[in-house]
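Just the one chain here, the form predicted on its own, laid out as C-alpha cells.
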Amino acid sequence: MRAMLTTTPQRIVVVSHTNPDGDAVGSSLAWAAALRTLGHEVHCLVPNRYPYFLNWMPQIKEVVIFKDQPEEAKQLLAEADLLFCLDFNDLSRLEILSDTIAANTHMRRVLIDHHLSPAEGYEIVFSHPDSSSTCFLVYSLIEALFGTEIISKQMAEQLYVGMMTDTGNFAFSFLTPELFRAVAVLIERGITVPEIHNRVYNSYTAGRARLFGYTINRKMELIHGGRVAYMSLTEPEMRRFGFQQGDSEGFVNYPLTIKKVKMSVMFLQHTHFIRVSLRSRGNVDVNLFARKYFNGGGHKNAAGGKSFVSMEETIAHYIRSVEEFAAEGGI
C-alpha cells in the first residue's frame, strides 16, 4: 500500500458504515488526517448521522453525511481515485450508499476492518478480527507507514474514542499489550482520558436517561432459565422519549451485568425493518447466531442483523432460535 499512497496526489474518500459509531468516525478522521500529510485530497463520508455525543470530536464537522448532503457525496464518490472502507466488511452495510459506490468502476478500493469474513471486491484488505477496534488497526498502519510522530493531539483524540468505545471502556476482549502501548502513545500526544470519557459517556439527554430506565424496567425479558435476555423498542416508544441517533447505545450490554445472563439482544424498530443488536460473554458466539438466524454477523461476542417482519414475529423467531441454538450447544 505504501506505493499506492506515495505516487502523485490523489482524490481519496474514506467511508464508514451506516449508523456510524465512535470507532467508525474516529478511525476515518484519523486516517484521513494521515493521508493528507502525503498531499492527497481526502474526504470522510458516512451514510447517515453519527450520535450527538460525538459532536465535540475534532474535525467531525468535515464529515459528509450522505443522507443530508446526497449531491455532494455523489460527486465526491464519482471523482474519487481511491476508496478506503473502514470498520465494515461488506459494501452492503453502506445501504443507501452502495449503488453510488458501485457506479464508480475505476477507483481502487481498500478495506481496513476488524470484523469476521470480509467480502470480496477490494484491491487490498487489512482484515484483523483479533483487533479490538478499527482505530487500533489505523494506529498500527500509521505507525508502520508514517511513524507515530505524525500523530497530532487531535488525531490522538480521534483514535482514542474508537479504542475506548469499541472495547466498552477497555472491558471487552482483545485487550492486548500492544493496545495499551498505543494508548500510552496517545496520552503522550496530549489527550486527557477523563475528559474524553466524560464527553462520550456523560453527555446524554434527560430523554435518553428516561428511555434507558423504561427499557430496563418495562421491556427487558429473561428467557431460557434466565440465561438469555431480550429488549425491544418500537418507533412510538422511542418518539415518546425524544429519541436521537445514538440514544440506545450500550443498552444491549446492560443485561450482561446480571450474573446468569450469557446472551442479550436489543430490537430497534425502523420504518422498513428491525435492527438486531446482539451481545454475549464467554463462549456464546453471537456472530454465529446472527448469521444463522438474522442474516447478519460481526464478532463472537458482539454482532448484529436485521428482521423484516413485525416486532411480535421477530421476538417469536428469536425465542425459537434461542431454544434451537441452545439445543445445539450454543448456549
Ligand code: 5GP
Contents of the next structure:
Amino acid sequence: MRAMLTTTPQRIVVVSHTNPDGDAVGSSLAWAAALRTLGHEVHCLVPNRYPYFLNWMPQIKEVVIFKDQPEEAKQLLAEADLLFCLDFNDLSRLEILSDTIAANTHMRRVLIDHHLSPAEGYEIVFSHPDSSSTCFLVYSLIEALFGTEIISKQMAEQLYVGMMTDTGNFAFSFLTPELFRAVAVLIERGITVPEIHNRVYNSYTAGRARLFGYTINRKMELIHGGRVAYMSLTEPEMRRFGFQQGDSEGFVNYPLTIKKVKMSVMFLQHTHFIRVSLRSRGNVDVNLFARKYFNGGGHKNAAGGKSFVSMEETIAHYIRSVEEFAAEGGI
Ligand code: 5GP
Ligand code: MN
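Structure of the form predicted together with this ligand, given the form predicted on its own:
Every chain and every other molecule in the complex is listed next, the one we just looked at coming first.
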C-alpha cells in the first residue's frame, strides 16, 4: 500500500455506501485528507445524501452525491487512477452507483472495511470485521503508514463521529484498549466530545421526536414470547411527521432496551422497496438472518436487507422466518 501511494500524485476517488452514515462519511473524509497530505487529488463520493444531522461535519459539502450530481461523479470516476471503497463489503451496497463503478475497470481498487464476507476484485483488501468502525480502521492505517502527527483537528472530528456512532456511543462490541487510545489521541488533537455528541444526537426536528413516539407506541409489535420485536413505517406515516432522510436512525435499537427482547427489526417503506434494518443482542446473529431471509447482510448484531413485496407480505415473511430461525436454534 505504501508503494501504491508514494508514486507520483494520483487521482483518487473514495467511495462509500448507500444511505451513508457517520462512519461512512467520517472515514471517507479523514482518509481523503490523509491522502491529500501526500499530494494526491482526492474526491469523496456517495450514492445518495447523508442524514442532515451530519451537515456540520468538516468538509462534508465537498462530498459528491451521485444522485444529485451524476455527471460530475461519472467524470471523476472516468479520470481516477485509484478507487478506495470504504465501509462496505460488496459493490451492490452502492445501489444506484453500482453499475457505474463496476463499468470503470481501469481503476485499481482498494477495500477498507469492517463488514463480514468482503467481495472479490480488489488489489488490496483491509477487511477487519473485528474493528468496531471503519473510522478506527482508517485511524490505524494512518498510524501505521503516516504517523498520527498528520491528524488535524478536522480529521479527528471526522474520525470520532464514526467511532462514536458505529459503537452506539462506545456501548457495543470490539471496544478495545486500542480504540480508546485512538480516542485519546483525537482528544489531544482538540476535539470536544460533548459538542460532537450534541451535534449528532441532539439535532433532530420535533417531527422526528413525535414520529419516534408514534412508532414505539403504535407500531412496535412483540412476537416469539416477547423476545422478538418488529416495527414498520409506511410512506404516508413518514410524510405525516415531515420525515427527512436520517429521521428513523436509531429507532430499531429501542426495542432492545426491553430486557426480554433479543432481536429487533424496522421496516421502512421506500418508493420501490422496503428497507429492512435488524439489530440483536448476544448470540442472535442478524447478519445470518439478513442473508438468509432478506437478501442482505452486515454484522452479527446489526444488519440490513431489502424486501420487494408489500408491507403486509414483508411482515408475514418476517414472522415465518423468525419461527424457522428460532426452530433452528438461532434465537
Ligand atoms: P442499518 O440498519 O444501519 O441500515 O444497517 C446496519 C448494518 O447492516 C450496516 O452495517 C450495513 O452495512 C448493513 N446493511 C444494511 N443494509 C444492507 C443491505 O441491503 N445489504 C447488506 N449486505 N448489508 C446491509
Ligand atoms: Mn461502519
